[in-house]
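Given next, in structure tokens, is a single chain: the form predicted alone.
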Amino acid sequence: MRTFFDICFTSLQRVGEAIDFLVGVCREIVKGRIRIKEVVKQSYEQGLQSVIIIALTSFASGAVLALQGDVVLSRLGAKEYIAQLVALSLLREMSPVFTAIIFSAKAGARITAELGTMNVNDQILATRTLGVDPIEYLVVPRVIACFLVLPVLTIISEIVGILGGYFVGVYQSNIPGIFYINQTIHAIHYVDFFSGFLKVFFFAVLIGWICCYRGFMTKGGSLGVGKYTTEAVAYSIIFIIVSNTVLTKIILTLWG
């Protein structure tokens, strides 16, 4: 029977292995060992796989915010502030976090499953046998693609979410379209945009790191691939939510 100290030691050992894995990835990037064609391929696949569901989720989120804002703000006689509520909520928190979570569930799961399948089939070992560094060939392009694609998806999410709020504000709350657009533009300052947007790059690194690492550690055949893929997505979501809390506190302390 494993004791508490055995569990702690094993956990610390895994954390050390994960950090060592990240250091190896960063080392390859710093050395400039980046396969541009693979990065473009991964960026296309990750973005295409996630853009539709992110757009649908963002539109619905913006619409729900506007619907709830209509109910609450109408009681206070401040219905004209619906546009500001939607825009600031999406830009500061909802779009970065929701986009990162959906991206980890779609693209992140795919990354782990691909690398995990390669690992259990000894394809990663075969790349080493052929003299190709699997970190350079398989991991670096995927991590960089995450870093490039997630910010673009976040911007799409913010635009589509604001559009969802616009339709509800105009057709449900009877707010003039021009007035709604002006309120949205005047509500958004550079701090509001960058306070949420800067988080996305950190989330992208987390997703790429966790999903690639779990894929590399996969064992146990096809059942192992499913298990490690599920764990990778779960860990990604947990770290996104926890890190978002810390980053929000830091950003609000520095910028307000």
The other form holds:
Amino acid sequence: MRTFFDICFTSLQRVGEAIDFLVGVCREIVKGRIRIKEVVKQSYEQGLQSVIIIALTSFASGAVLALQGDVVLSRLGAKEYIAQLVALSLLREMSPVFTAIIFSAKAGARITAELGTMNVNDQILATRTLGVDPIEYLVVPRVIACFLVLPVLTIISEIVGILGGYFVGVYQSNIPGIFYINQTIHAIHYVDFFSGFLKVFFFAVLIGWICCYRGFMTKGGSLGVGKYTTEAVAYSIIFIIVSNTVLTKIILTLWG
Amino acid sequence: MIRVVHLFKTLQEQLILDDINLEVPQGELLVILGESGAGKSVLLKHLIGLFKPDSGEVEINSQDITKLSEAELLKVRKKMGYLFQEGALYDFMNVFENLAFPLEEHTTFDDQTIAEKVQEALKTVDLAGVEGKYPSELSGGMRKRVALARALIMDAKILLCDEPTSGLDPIRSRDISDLIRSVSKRYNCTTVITSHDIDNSFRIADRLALLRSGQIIAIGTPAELKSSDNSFIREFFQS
Ligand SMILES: Nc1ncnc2c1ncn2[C@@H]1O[C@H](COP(=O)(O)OP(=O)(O)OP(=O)(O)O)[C@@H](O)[C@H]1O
Ligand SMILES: [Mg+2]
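Rather than the form predicted alone that you just supplied, could I have the structure of the form predicted together with its partner chain?
Whole complex next, starting from this chain.
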């Protein structure tokens, strides 16, 4: 029993520390201590690193949605709705969640590994001895970059995904191109776009928070960097998927 | 001036610092000697506020820094230089950027002045010409010297060096020890060095302190310690 309570207690303590960390980051942002140059640099690196893989997977996802849609909708005699199926699936769920997951595996892992390595080499302590706040210098720009880059990547993913669906729709299901595009444009309502898009901002903060925090906690040399990095990615993905369900329920309840 | 009063610190339920009392006047060079794990690094980190003690005071120029918030500590640290055991240079910056960083953060110097200061600091540590190299392209000794230059570049009046000679060959150890002494004396820095390099410590120290199991068991000038008849001290200095 004692150990059970111990585990609960230490977990709670850790969550408390993690929240403390996030509060510290938010405080710096609110105070306006934002290094624009660093934000640009981090955004550029994070975006560049993830954009190709996200485009590739999105194209494939859009295509596979159209392939399955072709089969299923043909059965119902509604083949002309492939465009709607692809666009709505991508915008409402798949692009935001997939992009966030891939982003956490690429940019998130990079953040934890970078900060973790700096931590085990005393570079974060050194920052403090130089009279510079490591949260402000190292963490805030990375979190803000996540917040800026992930939405952009999501939109890229949506566009490329629709393109993937278009190719299958036109060349496999023989839907006229103009018709496919028209269907897509008419299918998308504000609510479809924003009900997916809003979630991305939450995921962005989640990834930035978890990955920076794990980086700051890293100890135990190069082994530690590996361990904390994989853990950070695992936590990010778990929290993205679980929180997505809750967020979706909330958004659907409030908005339909 | 540095003053430490009744300093206690427990880490992971282990008493690491056990009632440390210490006074280092302005301009003095003190070497803290002790075996591995004696608590030297922990003590040094208390002097710049990287650790908060369980109880006790650490006064830097008559200001008790244990009561300060991190934001206030950041200001105090601008006047201090800290040399990490492994250097702790930013590995994503080259040597020039590493040295320019504190100046860009805390001064309003223009690029020209910063470049001159960096050159001057590199010349002090006898490393002119490596500005463009990254820390990973330097030898351990060079990294340490660059780190020393970074610790000094803000004209620190207090210099703390954690094992400046560990992992270096005897000649480099002697050079960097002499270098620290000469800059310390030239700029009248209060300097605290931790080390287990006995020969060099005796050569450069104004005073030496011997740390064992978190306590200072002896303190005095090199001559005083050499003539001590405490058996542990004799054993330690003979090895
Ligand atoms: N961050 C920390 N958390 C927990 N324990 C620590 C921490 N830092 C140091 N210790 C413990 O404090 C004790 C003293 O460590 P310290 O690093 O001060 O030794 P040292 O005298 O500097 O040794 P060395 O000469 O090997 O550098 C060790 O037992 C170490 O395990
Ligand atoms: Mg040490």
